[in-house]
Structure formats: structure tokens, C-alpha cells
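Just the one chain here, the form predicted alone, laid out as C-alpha cells.
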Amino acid sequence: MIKFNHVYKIYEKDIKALDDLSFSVEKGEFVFLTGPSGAGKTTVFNLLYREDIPDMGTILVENSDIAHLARSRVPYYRRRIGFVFQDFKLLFDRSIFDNIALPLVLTSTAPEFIYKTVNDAIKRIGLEGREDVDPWHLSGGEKQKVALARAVILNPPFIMADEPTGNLDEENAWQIMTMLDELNRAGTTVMVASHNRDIVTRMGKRVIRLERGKAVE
């Protein structure tokens, strides 16, 4: 499903964020991307989300080289990716319902379908009855659950989660990882960037470890 072929990404002052990086992730896999700060994890995610393009090499997603994807096609490509951010990226002036519904609204989905789908999602994350609450009144774990529900509301085949447990206590961290594992068991490809060695070890999933822009494990 995803294949990095000899990818380089070089920033100013000749800093190699990625240095001849090659790896692949098969459809339906659950993969952890690990490594110290500055190893290249965020760069990998930025490239996959088409926030950036490589200086050399190819990145294939479902056999399409996304580096050469026309700008007009990028929004459609992103609809097939659920992105979970460490800092949630919620809209704090909107309700839980509106935050989760946003991707459906942007794709001109019928209001009746939005109402049912979003309320079902709210029930699954355990926030039923709080649909009209705004994110200011949520705990960190609740915010991340809302962010995850929003990321998967379009049923994307691929989820990327960038340090999704970084700001959470142990209980909430495991709840988020359990939700991601359930999505993976249902067939979704999941890729998680994480510094949390305990979670990575206990989950028992495949690990790609980066150091200085290279895959070392």
C-alpha cells in the first residue's frame, strides 16, 4: 500500500531529514514509526500527507506516486487518510458534534447521514449526551477520542497517528491504542509515530526505527 523508494528530504544548510530512506507498509498492517527527536518521523508523515514532497526518490501510495500528484487532486487524496495529531487540532469554537462532522460537511454529505454517522461515532467514543459541548470542557483523553473519531469518520483505508498518546495519562493512552487496534483488526492500515517504548513493546506490532533519516531497524 505504501512504499518509500530511496527517499531524500534535504532542508536548508544541507540538513538531511531523510537520507536514502526505503521501507514499505502492506495493506492492513499496523506499524510503529519510532526513533529519537529529529530522526525523521514527522518528515515521513508530512510527505505522506502531501504537506511536502521529496527532493529525490518516490513515494507510492496504492501504486500512485504522490510526489507527482496534481495540486488539485491533493484534497481528494487526503480524504483517504485519517490523520490524528498529537495536539488534537480541534476547533475550540465548535461543538464535539461539529468537530467530528467537519470532514462530512466538507464533502457535501447529506445532513441526515451526517446526523446519524456522527452520533454513532460519539456513542462509540463514550461521549453520548455531550454532543453540544465544546472541546474546552474535555479532558486530554476525551479530546484525543474526538480527534480520532473525526479522523476516521470518512472510513479512510489508512490512518496516520503522530504521537497520539504523547499528552495522555496511561489509562487514556491505552484507550486510544485499543481504538486504533480495533480499526486495524477491521482492515484499516495504521501507522503510528511514537516515543513510548512501553506501548510499542506491549502492542507487539511491526516497528520501523529511524535514526538521522535512515531506517536502522
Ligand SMILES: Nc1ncnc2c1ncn2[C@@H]1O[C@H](COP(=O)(O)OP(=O)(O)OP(=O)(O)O)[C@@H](O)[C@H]1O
Second form
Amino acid sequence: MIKFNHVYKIYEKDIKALDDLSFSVEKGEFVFLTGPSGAGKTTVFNLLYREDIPDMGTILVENSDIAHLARSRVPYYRRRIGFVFQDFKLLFDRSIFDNIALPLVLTSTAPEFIYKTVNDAIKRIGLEGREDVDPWHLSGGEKQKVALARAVILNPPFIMADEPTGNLDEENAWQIMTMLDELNRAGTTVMVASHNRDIVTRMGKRVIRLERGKAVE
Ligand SMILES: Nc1ncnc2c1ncn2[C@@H]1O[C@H](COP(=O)(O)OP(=O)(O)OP(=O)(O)O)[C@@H](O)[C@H]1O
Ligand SMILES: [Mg+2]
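Let's see the other form, the form predicted in complex with the ligand, since the form predicted alone is already up.
Whole complex next, starting from this chain.
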């Protein structure tokens, strides 16, 4: 499903964020991306989300080279990816309901369908009754659950979560990992960047370890 082929990403001042990185992820897999701060984990996700393109090498997603995607196709490409950003990227002036509904609204689905789908998602993350609250009033764990609910509202075949348990306590971290695991069991391909050794070990999934932009394991 995903194939990085000798990918280099070099930022100014010769910072090699990715340095000849090759790996692949099969459809239906659950893979952790680990490694120290600055190893290149977020860079991998940004390239996969087509926010940027490699300086050298190719990235194939479902056998097409995403660097060659026309700009007009990028929004359609992104609809197939649920991206849980490292910093949530929630809209803080909108309610929880509106945040989760956003991808559905952008794809112009019928209002009754949006209403039902979003309310079901809110129930699943345990925030029933708080639909109209804005994200300022949520704890870190609750924000992370809203970000995850929004990322998966269009049922994407592929989810990438960047440090989804970064600032969470053990219980919330575990709830997030369980949600990702359930989505994976239902057939979704999942890639999770994480520093949390304990979680990575307990989940028992394949690990791609990055160090200075290279895969070391
Ligand atoms: N837009 C950018 N401009 C310049 N340098 C960048 C940019 N984005 C990332 N880098 C550099 O690329 C390297 C990899 O960064 P990246 O954010 O991918 O690391 P990471 O593994 O996600 O780290 P963390 O665990 O702290 O989130 C770092 O040295 C970083 O400073
Ligand atoms: Mg990062």
C-alpha cells in the first residue's frame, strides 16, 4: 500500500530530515514509527499527506507516485487518509460537533446523515452531551479523541497518528490505542508515531525505528 524508495528530505542548512529511507507498509498492517525527537517521524507523515515532496526518491501509495499528483487531485487523495496531527489542529472557535463534522461538510453529505454520523462518533469517544462545547474546555485526552474522531469520520482506508498519546495519562493513552487497534481490526491500515516504549511494546506490532532520517530496525 505504501512504499518509500530511497527517500531523501533535506531542509535548509543541510538538515537531512530523511536520509535514504526505504520501507513499505502492507494493506491492513498496523505499524509503529519510533525514534528520538528529530528522527524524521513527522516528516514521513507530512510527505505521505502530500504537504511536501521528497528531494530524491519516490513514495508510492497504492502503486502511484504521489509526487506526481496534480494539485487539483490532492484534496481527493487526502480524503483517503485520516491524519491525527501531533498538535491536534482542532478549530478552537468551533464546537466539538463542528470539528468532527468538518470533513463530512466539505464532502457535502446530506445534513441528516452528518447529524447521525457525528453524534455516533461523539458517543463512541464518550463526549455525549458536550457536542456544543468548544475545544478550549477539553482535557488533552478529550482533545486527542476529538482529533481522532474527526480523522476517521470519512472511514479512510489509511490512518496516520502522530504521537497520539504524547501528553496523555496511561488510561487515556490506552483508550486511544484501543480505538486505533479496533479500526485496524476492521481493515484500516494504521501508522502511529510514538515515543512511548511501554505502549509500543505492549501493543506488539511491527516497529520501524528511525534515527537521523534512516531506518535502523
Ligand atoms: N519545515 C522544516 N524546516 C526545517 N527543518 C525541518 C522542518 N521540518 C522538520 N525539520 C527538521 O527535520 C528533522 C526531522 O524532524 P521531524 O519533525 O520529522 O522529527 P520527529 O521525529 O517528528 O521529532 P519529534 O519526535 O520531536 O516530533 C529535525 O531535525 C527538524 O528540525
Ligand atoms: Mg514529530
